[in-house]
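Take a look at this single chain, the form predicted on its own, given in structure tokens.
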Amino acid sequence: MDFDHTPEQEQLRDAVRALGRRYGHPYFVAKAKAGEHTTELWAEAGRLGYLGVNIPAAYGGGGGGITELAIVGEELAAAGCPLLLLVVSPAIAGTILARHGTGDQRDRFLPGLATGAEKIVFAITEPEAGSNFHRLATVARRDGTDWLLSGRKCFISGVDEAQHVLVVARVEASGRLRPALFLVPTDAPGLTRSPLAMEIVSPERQWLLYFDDVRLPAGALIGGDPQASLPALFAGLNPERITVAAMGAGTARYALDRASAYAATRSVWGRPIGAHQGVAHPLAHAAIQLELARLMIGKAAALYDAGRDLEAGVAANLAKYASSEAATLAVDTAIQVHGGNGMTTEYGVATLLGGVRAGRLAPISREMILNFVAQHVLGQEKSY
């Protein structure tokens, strides 16, 4: 077993690293508060390859896996600078695409999609069935050789900066309603939305989506065939975990090291606070639980790109469980060591304690993944 990265993983990671200082947490807090996007360091970071690291290297990617885009998303956040459209546009539609779609599909997006220019967000969760894709109320259905897309879909991110949603909805096929996916241009006729007001710090905004009748030719279906969409939407769905993990275990490191620097400089009766262990042992331990979380993402990432799907797919819950957990610790402590200032936006902490909370609800709730875990890993009765 090799904890080791490559050299060429090593130099990515820096380079990535190096990117994401020059931007900082500052930056990423001015554009969410006053309602701007990452335009600037989304553009760069794809004009030097960063996003494409996943795609195929004959559409112009980097020809490497979840493990190099997991790096970048990791040390982009622990520059205090998350990018959740890169989970969803490069590691969900771009392993769907790469993975699943038409070959026309695959040459009009994935170019767009390693360099940047093109963002495609994912649209599954509902109001009623959450992403329960069993119980989807959107369906597509045929109307001569183009589909009718109609229903709703909530909490989908980023979508006024995308030209394309990924779209989950059911379609009639063998007498059963199945899931399908479509590429949806979100300026489509019939597609609406509303902003969605959240009480994160995060330049990319929540939507709500409405489908009227919109209308798709039949190149908007995944894989052109609906018997395509189940192994493609299952194909995104690990992807996702591992690269929200990831931004997780990055958030967690720029908590901690806020945090550190902080305890190692401020003094309190002659002595700096760091050599309390009332301060010291909670910083302690929530690096032991980054580090484990670490090791999961790159074990999940590991399995993934070696095309083990079920290990990756046990290894991804356990992976983005984990992370969850061990941001939402690193960023409390955090705060906590600061004291009063630690509530203040000079001190960059406070600042990531909507979006890691958000980690554990989302793409998947914790509660779900130890549903998960106890059927599938223990063995237990399902309980839902």
Contents of the next structure:
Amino acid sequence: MDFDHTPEQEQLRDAVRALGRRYGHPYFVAKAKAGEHTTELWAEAGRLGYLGVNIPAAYGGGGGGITELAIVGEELAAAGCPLLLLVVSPAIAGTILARHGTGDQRDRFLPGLATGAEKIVFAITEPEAGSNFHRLATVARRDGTDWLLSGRKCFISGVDEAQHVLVVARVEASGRLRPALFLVPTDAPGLTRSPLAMEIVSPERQWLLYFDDVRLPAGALIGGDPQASLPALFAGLNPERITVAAMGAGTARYALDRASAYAATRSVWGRPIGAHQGVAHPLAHAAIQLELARLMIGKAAALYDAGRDLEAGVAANLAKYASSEAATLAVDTAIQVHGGNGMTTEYGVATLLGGVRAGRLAPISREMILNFVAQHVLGQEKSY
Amino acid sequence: MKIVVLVKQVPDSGVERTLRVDDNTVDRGSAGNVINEMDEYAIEEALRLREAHGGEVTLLTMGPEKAAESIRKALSMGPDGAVHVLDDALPGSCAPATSKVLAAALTTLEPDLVLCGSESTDGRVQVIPHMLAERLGIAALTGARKLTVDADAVTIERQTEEGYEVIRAATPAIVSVWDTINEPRYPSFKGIKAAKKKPVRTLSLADLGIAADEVGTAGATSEVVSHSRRPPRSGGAKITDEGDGGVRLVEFLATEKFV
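Condition change, the form predicted on its own to the form predicted in complex with its partner chain:
Entire complex below, previous chain first.
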């Protein structure tokens, strides 16, 4: 078993870390609080090829895998700049297009994703169906060679920053409804949106989307055929889980770095507070949970990049579960170690609370992962 | 234009560095080794010159086998290739010996311009550009905060305590730069991948026609005979404010000639 990344992957890690640190958490928080986006960081990381590491080289990408993209996501988060749209645009949309897009779709969209110049966000969740795509109420009907898309979506990240949204809808095929993926321009007539106010310090906003007979050409259907959609959808889920787990692990690292530095220097009664086990042990415990999660992220990414999708599916779920729990614990511990300072904006740890807490719910809740493990790993009867 | 950039691998200045107990040389095994920070500015400047004038950028490193990591890392920023002078006789080389080796290597490379950082974060002696200029019979323009090249000449703004001086010399020449000259780029992912395939030529002392006893600890013109750790910082003066704190602070500053 080899636990080392390649020298190139380590160099990528160093380079992304250096870039992330130049921006830092205060930049991230300032952007979020001003209702702005991390445009400069996104553009620079995109130009350097960090956001497109996993996009095939033939389309201007790095030709790497999810391992590389997870490194990028983790290091930016560890520098205090978790970029949520990295999980959505290159990880989900990039993978789906690269693996299941038609030639035209790949030519049209992958070069923009490779440089970060274009963003594609992802819309699956609905108010009534959650993420259960068998119950999605957003439906596309044929109208000549076009499609007419109707329905609504919720909790859709970054729609205001993206040129396109990849919509999971359902279409009628052989007498029944089956999932189908469509690329919809965010300015398409009939598509309206309203912001969803969230208690998360994040430059990415959440949106409600309403599709009212949005007319789409035949070429908007991923893979050109509804049959292609289910495998395409599944292709996007593992990269999503692995990169979101990496982002959580990076956030946990950032929080523990801050807390460790504080505990080592904050002196009360002549000793640094970290010299007390009541402070040091919770930090050590969080560090252990974090490292275990990172190991599983590395394993999931390696399995995925080796093309072992089924095994990667289990590992990606485990990694996502472990990472979101570790990140929540790390941020909570970091706040506790900081005392009252932990809740100030200045010390930059409480600003992570909403993000890591949401990580236990999205993109898949911890309960759904427990269901998955109970059913598919332990062979228990499906509970829902 | 052919540009050669001198790149040195040094112990990471961000962590505690030590000297070896046995021979008083820098302990390169104890800390992480990185590209000398100032050299990154020289690489960046070389790449900008290549972008503006065409040509090629070659890195030149003298160092142990481990320096290969730093060469790959430096190549990921964009240079075309590198030359690594590697020889078991080299460790412990003093500045004159180092300059002898680098000058010999530069002679084989025939550059129009040699760039380097103004100092290394480990040795900090700042003499290598001057020694190379002397050995190669070319001009040394040191401490540049700005650099322009036209026809057969190079012009720099040399940073000084008071301001800057403008210096111009014919090429070939050697220019050392400060960190005020530019903002080094981050390696792109493509650059990182491309660096793996770039040519790195290894030269031994024999290749350069230098005898082993002219360099290394054996040929050193100077030797560090002993070293000790800097004593811990002493307490300094503490002023407790009893209504006259401000006055006493100013008095202290006046005694130290700060005000």
